[in-house]
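Take a look at this one chain, the form predicted on its own, written out in structure tokens.
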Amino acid sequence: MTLIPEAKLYIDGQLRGASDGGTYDVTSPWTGETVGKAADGTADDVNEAIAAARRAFDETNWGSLENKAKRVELVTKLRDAFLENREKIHDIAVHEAGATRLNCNLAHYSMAMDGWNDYLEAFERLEWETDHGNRFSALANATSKRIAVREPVGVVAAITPWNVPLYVNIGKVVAALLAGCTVILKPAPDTPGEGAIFGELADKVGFPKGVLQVVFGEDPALAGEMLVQDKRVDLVSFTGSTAVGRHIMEQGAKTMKRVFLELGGKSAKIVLDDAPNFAMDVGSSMLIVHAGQGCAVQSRLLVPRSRYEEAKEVIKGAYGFVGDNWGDIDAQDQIMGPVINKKQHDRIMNYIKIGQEEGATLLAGGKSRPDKGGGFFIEPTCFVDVTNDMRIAQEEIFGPVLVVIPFDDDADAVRIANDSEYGLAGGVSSADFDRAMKVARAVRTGSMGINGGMAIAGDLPFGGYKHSGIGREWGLEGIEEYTEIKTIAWPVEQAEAAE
């Protein structure tokens, strides 16, 4: 049953379909049904993109300083189509990401165009040139005046993931597009939709032949491997995988490319024995949203020892209190739906597997629940009894798994936060801000919220320590990812001329 509209590519500013008219089939997680048909672009898709983007960076004004009004009017323009396309984005994201009504409201939209509003004020504040001043050169036995300019680094491949489509999007593509890069968009095989809607609506809003294009296929590396690997791009964005990530550094490297990569996570949340809110801080902290579906979210509850009992006995009664209330596409106030698809279910039922094999006791959860519907359901599930060394305490199961782990003072928990490959979200909680402070500050990630304060936003850089990944996204910082810096020097006596 088709349920939303077939994605098309969008290449040198047309919409069409695959080169050579193949489509495949969109999945509906919910159902495990064929909810749409999505073009399979072929390795001459791929290579046209490309082609088009470059001509469109090394032919045009598009990146141009000269052209920054131009480029403002049209990615605002494009913002506005965004909006005026609510409710179909929205159906999109929940038959093809299985998000929630209630999480279209959140992640899926709603803070995804929050952020591109962020966007469009940072990048007024973007500092195109900087004076150095002057100084002399006994190399050169003169003085010279020196300035700092900003360009856009070029042609931009921006691979994007399933689990936010939307939000990893617009972090990508509407930053490279306003610092001047041209950009080729490829989303997951998963969720072609939400890449599609940014060729659909660019080509209704008037956006310039090859400035934006956008490949994908059923085969979730072909475009990939091309767009890493080709000269003619000369930056990758990526956001997924660490295994991925370092796959694509290797590949890049052969053409010494710039790339830049948001990776995984395996975030604690450490809950301090003076908690103002200590149930509340440890009852909130279930792994239901969107399923557990995300990079930044906060799998390890690290809790102290001399309260360990009373935090099961809270996490206990919060899941009992969510109970069966999860998993239904018509339902407006859930929060909790399928898991994408049959791999990543039976990837995350084999991990609830480890952790019994590990001796960590189930305290709720670990069912598959084909009851729910054809689709890929998981019950939040909680560990308890779990050691830093386990599997399911180090490595990042990406589903609704949440881990509870003891700790005996402040110390040992940053060393149980921080004895992790990974860094890029986390949280402390404690009535004593400068000790909770201190925590933060010890911790080795890219962002930390301290009693509930939300580190992660649109106008704020986002990004990991250690395999968590290289750069930030998000923020004037996530814009001035996209742009290179040239040094530029005269001698004074010229520069005084020209005044």
Contents of the next structure:
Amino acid sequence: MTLIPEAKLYIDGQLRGASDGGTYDVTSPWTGETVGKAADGTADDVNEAIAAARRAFDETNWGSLENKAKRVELVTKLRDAFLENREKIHDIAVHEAGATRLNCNLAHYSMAMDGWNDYLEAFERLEWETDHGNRFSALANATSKRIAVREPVGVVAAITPWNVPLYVNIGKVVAALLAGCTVILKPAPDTPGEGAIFGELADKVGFPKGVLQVVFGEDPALAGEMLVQDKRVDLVSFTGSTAVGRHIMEQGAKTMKRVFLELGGKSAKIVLDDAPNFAMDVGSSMLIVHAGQGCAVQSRLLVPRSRYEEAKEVIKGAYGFVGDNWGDIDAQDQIMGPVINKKQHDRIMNYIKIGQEEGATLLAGGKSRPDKGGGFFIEPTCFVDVTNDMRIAQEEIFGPVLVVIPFDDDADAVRIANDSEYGLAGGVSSADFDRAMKVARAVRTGSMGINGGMAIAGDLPFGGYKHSGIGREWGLEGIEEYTEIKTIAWPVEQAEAAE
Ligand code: NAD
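Switch from the form predicted on its own to the form predicted in complex with nicotinamide-adenine-dinucleotide and print that structure.
Let us now look at the entire complex, which starts with that chain.
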């Protein structure tokens, strides 16, 4: 059944199919059935997209300082078109990415659009020129006046994942366009529609040829590999798995690519023994929003050994409360649907098996539930009696699987939180603010919430420590990622004469 529009490529100002006419089927995570078609982009298509982006950057004034207001105008018009097409985009997110209707009002659409507005506001604060004062140089035997200017980095390849596609696509495309770059967006094969919508609406609002391209195909690696290796691309902004991120860094080295990576996570939520709402903090840790498919989810719950048994009871109660109230495509109030595809389903189920083999105790869930609609459903799952050296505590499962680990004291909690190759997000709860702040500062991670504080938003820089990534997306810092800095100096006498 066709439930979503055919996803078309957008190259050099043209909405079109693949050069050889090929298409592939888009599968619903809810039913496992085909819900739409997408153009199966070829190497020729990717090549053309790169050439078009290069031409638009090198031969038009898109990225110039003088064109700043025009860029804001077009990016704002595009934002408005996304707002006008809210229902259509919701439908694509539901049928393609497995978002629940409630999630569309969260990260899958509303928060993504908020982030778009945040970028437009932050852009006004970007300093294109900073004065660095005068300085005598013995080498030049002259005193120079010096400034530093920002310039767009050039052609950007934005390679994005399937979990919250609109959010990540906006995070890259909007920032790069505002900075003055030209862009090739390459969404994941599972979610071409949430990329194609950029082409469709950019075309509608009159984007200049070549400023934005959207390419995708059934092969997950073909377009990405080409974009990373092509010397005409200046910067690769990638969100996805750490394994592919590492590969991109290696491949990009050959052409000295600027590489900006948002990767995986295994973030820890630390509930200290004096947490003011212990039951609430522990009980609300279930990994159910979007079936746990979020890079910044707090998938390790750390609780004091002295209150471990109490925590288990609370968690059991919380999972019991959710019960079977998830996985209904028509429900307006559910936050958990299916996982994206069969491969992820099988991968998660394998981790559940590994957890049992490692000796952890399954406190809740653990079963595949195809009866929910034929798609890729896994029960909200929780392991207790977990030690941090187990694979289920170290590896990113990217599914609805929470692990609960006991700690002895604050130092032990910090040690466990940091005993991970990842460092993306996290949280800590305590009645003593200074104590919580000490822990928050000690965890090596890109964001920390204290007592439920939200450290992730479109106006804040977001990114990872360690293997969770390099660079920051969102906020003013997220736009600055797409700029280069150039210093310019000239003799101070000339500067004074000109004043
Ligand atoms: P993935 O790494 O398999 O794919 C991500 C993107 O890279 C897709 O567009 C894919 O087609 C492309 N790709 C695959 N192989 C490639 C190659 N050899 N060269 C270039 N591109 C290639 O990740 P996924 O399975 O789509 O997404 C899940 C992962 O993304 C999780 O690990 C999750 O933590 C991570 N993620 C991170 C963030 C963040 O901001 N840190 C956000 C969302 C998802």
